[in-house]
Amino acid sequence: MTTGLSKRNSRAQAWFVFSFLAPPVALYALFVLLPTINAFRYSLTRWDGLSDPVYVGMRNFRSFLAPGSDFIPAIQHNLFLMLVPGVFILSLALMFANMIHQRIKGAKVFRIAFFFPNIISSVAVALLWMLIYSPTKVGLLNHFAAIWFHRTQPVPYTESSRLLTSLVPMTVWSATGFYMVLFLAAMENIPETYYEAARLDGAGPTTLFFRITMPMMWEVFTTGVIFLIIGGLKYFDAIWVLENGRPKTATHTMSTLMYSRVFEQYNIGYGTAIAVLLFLLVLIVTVVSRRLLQREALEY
C-alpha cells in the first residue's frame, strides 16, 4: 500500500511539475525555437515576403564575400565597437568598482551617478547625444570649443564619415556604469579576511587589486567580457537614430544591415542570411571567449 502511494504521490507531483513548465515550454518552442528555425530555412532562400520562397542554396551566404558587398565593411564595423569601446569600459569600470570598494568619501553617490545611464533607454541616450554633437547652437562639444578653442567652423560629428568614432565615448558613458555595479557586486562578496592578511604581509593596494580581487572576481569579469562581445556583435539602436533610419555603408553593422534588407529592401532571404550568421558568430565567439578566459574557480 505505501508504495503504490508513493507511486500516486510521484505521478501526482509529475502532472503539477509539467502543469507549471508546459505553457511556458508552449510559448518559448512557438516565438523561439520555431522562428529560428525557419530563419535556418528561409537564409537558404530568395523571398520578399510575399511571393514563394525560391530556393537559391548558399548562394545569399557566398554573396557576403562578393566584391562591393556591405557585409564585410558592417562585421569590420562591429569588431570596432566592440574591441574600441571595450578597452575603455572594462578599464573604467574595474577602476571605479575598486574606488567605491575601498568605500572612498562619496562612494554611494558615486555608484548612483554611474549607474544612471543604464536607466535611460539606448534610444534616449542617443538622442541625448545627438543634441551634444549637434553643430548648431544647442550642441555643447562645439559649443564648448568655440569658447576654448576659438573654433569657429563647427564639426559634424554624427556625419556618416566620423560617426563610429564618435560612438566611442557614447557607448563608453552610457556602459560603464553596469559593468562597474556588476563587478563591484563581485569585490563585496570577497572576505575582507584575505586583504586583512595581505595588508600585514605588506601587500600595498596594486598587490591587492592583481593578487586578490582580480583572481577572486574571474569569474564575473569573463561574464563581462562576453556580455561587451555580444553587445559589440549586435549594435543596432544607436546607429539607426543617429542615422535617421538611413544608414549607409559606412555605418552599417550586421543589425542595421540586416533590419535595412529586410525591411527596406525586402531581402528577406539575405537578410535572415545576416541573422543566423550572426547568431552563429555569438555562439562561436561566446564559446571561444569562456575557454580562453577559463581559470581554475577559486573557492572562499
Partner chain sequence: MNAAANRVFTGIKYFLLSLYLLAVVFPMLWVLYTSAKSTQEMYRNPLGLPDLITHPSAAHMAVFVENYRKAWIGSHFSDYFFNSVKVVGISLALILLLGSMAAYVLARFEFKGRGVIYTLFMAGLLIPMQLILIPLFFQFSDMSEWLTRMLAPPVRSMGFGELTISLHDSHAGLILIYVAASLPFTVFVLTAFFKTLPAELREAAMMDGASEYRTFFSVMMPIGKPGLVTVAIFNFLGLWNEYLFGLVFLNSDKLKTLPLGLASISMQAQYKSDFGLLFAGLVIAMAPALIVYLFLQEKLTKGITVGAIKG
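So the form predicted alone is up there; where is the form predicted together with the partner chain?
Partners and other molecules omitted; one chain follows.
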C-alpha cells in the first residue's frame, strides 16, 4: 500500500508504524510470550518457588505415568467431561438448530433464550446447580425426588463421588445454546436453492439434513467439536467452586491438579508440566483437525 504520497513521508510513516506497534507488541511479549517460554523451562525443573530450581529433564512428565499418579485419573476426568456432555451437547444443538432453521414461528425467542446460560459466568452456573442439587431442604431435585418418588433420604449429588456425573447435566445446560447458535449461523449460510432442488427430487427432511445440511456445515461442526475438546481439556471453574477449592483425586482435572500442586504443595515444576502438556494437547487437537479438514476440502 505504498503510494507516492506516503513514499515522500516514509520516515514519518516508519515512525508511525513503530509507535503503533510497539505498545501492544511489548505488552503481549512481556505478559504472554515470555511466560509461555518460562512455562517450558519450569516444566523441566523441580522447584518450590523459593530455593533455586533444579533441572530434572523429563522427570515431571515421566511421573505422570508412574503408578499411583494423580495425573491419570485427572486426565480421565477431563476425557469424561469432554465426551459425555459433548455427545449430548452436539446432538441437542444440531437437533434444535435444524428445527429452528426450518423457519418456524418464535425462532427468535428460542434462539435468544437458549443462549442465556452461556452468558452467565461459570461460577454462577456452578452455584445455581449446587442449589438445585443441594441435599438441604432448598434443593429442588431432592424435593422432586421426595414428592414424586417418595424418597426419604436426600441424595448429596455434589459430594465428590457423584460430582462428575452431576456435572454432566450442568455442562449440557450451560453449553448447548452456544453450539446451537453456532450451528444455526452455519445453516443459515447454506443457499436455500439447494434445499428447493432436493425437495423437487422428493427428498425428505432426513435426507436434506444428512445430504445437504451436514456436508455444507461440516467445517463449522468440526470447529464446534474442537471447542468442546479444548473446553474439556481446560475444565476448572465448576469443580473448583463445587469442591470449595479442595478437589480430591476423585474429582481433580488437569487444571485443578495443576493449581493444587503449585499453590498448595509448592511443586511448581510438576504443576507447570501439567500446563505444558495441556497446551500440547490443545495444539495437537487444533492442528490435526485443521489438517484433516483441509484434506477433506481437497477431496470434494
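Predicted, not measured: the structure shown is a model, and the values here were computed from it. Positions refer to the first chain, counted from 1. So that the term is clear: the rigid core is the largest set of C-alpha atoms that superpose within 1.5 Å between two forms.
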{"item": "C-alpha of V285 off by 2 Å or more between the two forms on rigid core", "value": "yes"}
